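Quick heads-up: it's one chain on its own, the form predicted on its own, in structure tokens.
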Amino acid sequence: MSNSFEHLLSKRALGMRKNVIREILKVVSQPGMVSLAGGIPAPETFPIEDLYRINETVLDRYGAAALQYDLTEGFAPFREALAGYLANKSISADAESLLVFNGSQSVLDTLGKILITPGDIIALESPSYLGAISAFSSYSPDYVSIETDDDGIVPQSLERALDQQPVKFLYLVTTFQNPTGRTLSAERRKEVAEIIKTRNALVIEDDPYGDLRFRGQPAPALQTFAPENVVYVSTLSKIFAPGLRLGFCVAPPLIREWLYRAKQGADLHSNTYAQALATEYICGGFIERQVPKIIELYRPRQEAMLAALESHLPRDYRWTKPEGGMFIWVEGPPGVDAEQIYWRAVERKVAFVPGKYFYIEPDDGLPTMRLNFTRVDEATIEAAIATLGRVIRHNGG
């Protein structure tokens, strides 16, 4: 007879949510399944040939130091390299202001640990990134949703939220948002910056997709307009190799100090060797050659998906048309339940993510779905969207 230790679990553990998308991806692994579900980089984007050279350079240049315990804040050459990388985005950050984590998800969890007391109110875009909701929910906050449209969060909705209750912080994915693909416009970034500065509010700006721009001009990070009010979070997962688990942040001094303390107690420091590889990836000019290759792979896939949606979805459906990123957000008419469509599509070997999982109140997103185009070629995308269109019509959508 096995022992039951459920009574030993903490209240915090009992409040943890399963990542629903991770559960959905188990279905995606079925043979023959075409996945438009996960937000996963295409393996063709990994610079495997370059890594042979980068490995040799790391061992020659850093030797045993790349294999040793290191500073909690991060491998010093990597932080120097990141400072240069961010300067190209007009983000002013020296090596001393940067902290390196095991992926940006770890940054979000650590921010939750140091900032959230149970019952605190967190403001989120509606819809918002499920991984952030999962990270923050472990610390038992309450949530308030901020209205969004095609240009990102609506400033007037943010003002109302900040004026009506004590909001601990606002979480935003400002560029090619997950799940919608929307980008907070440059004009709104300035408006949001003024709102948060006036109210001394804190924003966590998550920017994992900003380098994946296919068209249009980039907008400066929100952090550049309000550096004392923004924690800027990013990662190399989408432009190098997600398995290396490298995330980082630039934070106001007090927040940085507490992030440092929390990380010290959690894992001492992030993978030194992975940081050394990333240092040479940036400093050796590999990143400047690789990112355009990634864009050239993804752009026609996105274009194929947009064209297929136009051809195969009913006229009462609408979808975003992002200038980059990894996702397209589809909205059906009222009365549609995208989860029902999901299960019918899976029977026909096409998977996506029902959009309701990205909302605090799932009933808000019943007719929505998130589609990913990065791991599937153009012909397969066309066939998959044609199948999805048939499923929608057959299902009464």
Ligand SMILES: Cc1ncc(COP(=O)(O)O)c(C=O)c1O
The other form holds:
Amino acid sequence: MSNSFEHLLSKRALGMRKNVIREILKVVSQPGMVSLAGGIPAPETFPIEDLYRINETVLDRYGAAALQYDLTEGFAPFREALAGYLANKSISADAESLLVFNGSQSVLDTLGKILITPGDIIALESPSYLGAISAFSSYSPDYVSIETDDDGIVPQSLERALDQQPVKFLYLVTTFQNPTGRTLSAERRKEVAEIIKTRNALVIEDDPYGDLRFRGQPAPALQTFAPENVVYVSTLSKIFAPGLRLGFCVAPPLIREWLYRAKQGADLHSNTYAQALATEYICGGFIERQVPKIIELYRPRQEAMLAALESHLPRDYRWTKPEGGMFIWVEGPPGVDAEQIYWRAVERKVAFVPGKYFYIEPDDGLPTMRLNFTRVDEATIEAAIATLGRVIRHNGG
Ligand SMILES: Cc1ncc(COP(=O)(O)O)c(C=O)c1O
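Switching from the form predicted on its own: structure of the form predicted together with the named molecule?
Shown next: the complete complex, the earlier chain at its head.
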């Protein structure tokens, strides 16, 4: 008897994409593999010692309230703490305008749920964060790609896209983008804000990496230039602990109302205890001490990777030199197939992500690679890039 229930699956489920990176990265857990592939924090950055104290404070201060059902919009002390934290970054948000979610991934999914009718057009910078593409794709949109260069999306390309078709929203990672590490320049932020304001367009600004700045001056969030047109999305995953699943957003009032309704139906509210821990992490001053420590761990790793790329990659390869974040984006000359390089590198125990997976068009990005520098130490990075260099030369790239 067949027990396949495929015929029961909804049209929506059939539109969901499998995460192709997960498939290709199955090899990463092999013993001895050096992974430059993931996008996850180094475990040394988790404030485990501090958490013993934070735990006690949470139980003393909030008691049963930290374990109880709570508001859909999020634990009130956490929203207050977040509003203060965001004010220091001049992001316009008060506790009432914030909504807390189970990671920023859940914000992206819920935005897809309330905004996308199948066939709607979503604008994405090219390349774009794969997790956002997976979240939105469940709701069956079509995509239009916006050109990018070293300063982020090209404003003229955005104008053309918005003028040629009805675009539901534009999704952007404005600072230290995943996958390229690029940052939308301060000038461009103003230009993009003008473009979206004059067309009354909606932008989702996803900002998980902005706090991981190793050098240079931060640019204000796009949201500060166009608060009525931007949903600002961020997370504590890269500056506290991703396992706590704490993401949040600040949205224009109508979008906020519908996000609220959708979240109420989906999960009632996010984990109260995790929000209470994060409240004390912020209000107890732990975050101010921890973020510089994270930066001090990552900065030399990134410098080691940049230096190793300079020493070991052929002259006709280019790469980004981000001022922070977790990724470097490498681009080989036309004709190179980074997936072939990937399989040969894996044989020599080095893994990365071929960049083509971050594009909507199947033939785009073939010679590109995303390299993560946060998980391994400097000496291992130097050795891994030396291996990659040898593989590339051997590959004829
Ligand atoms: C650009 C971007 N957005 C969102 C996320 C999801 O983060 P989380 O759901 O842990 O908040 C990530 C994770 O790597 C990311 O790179």
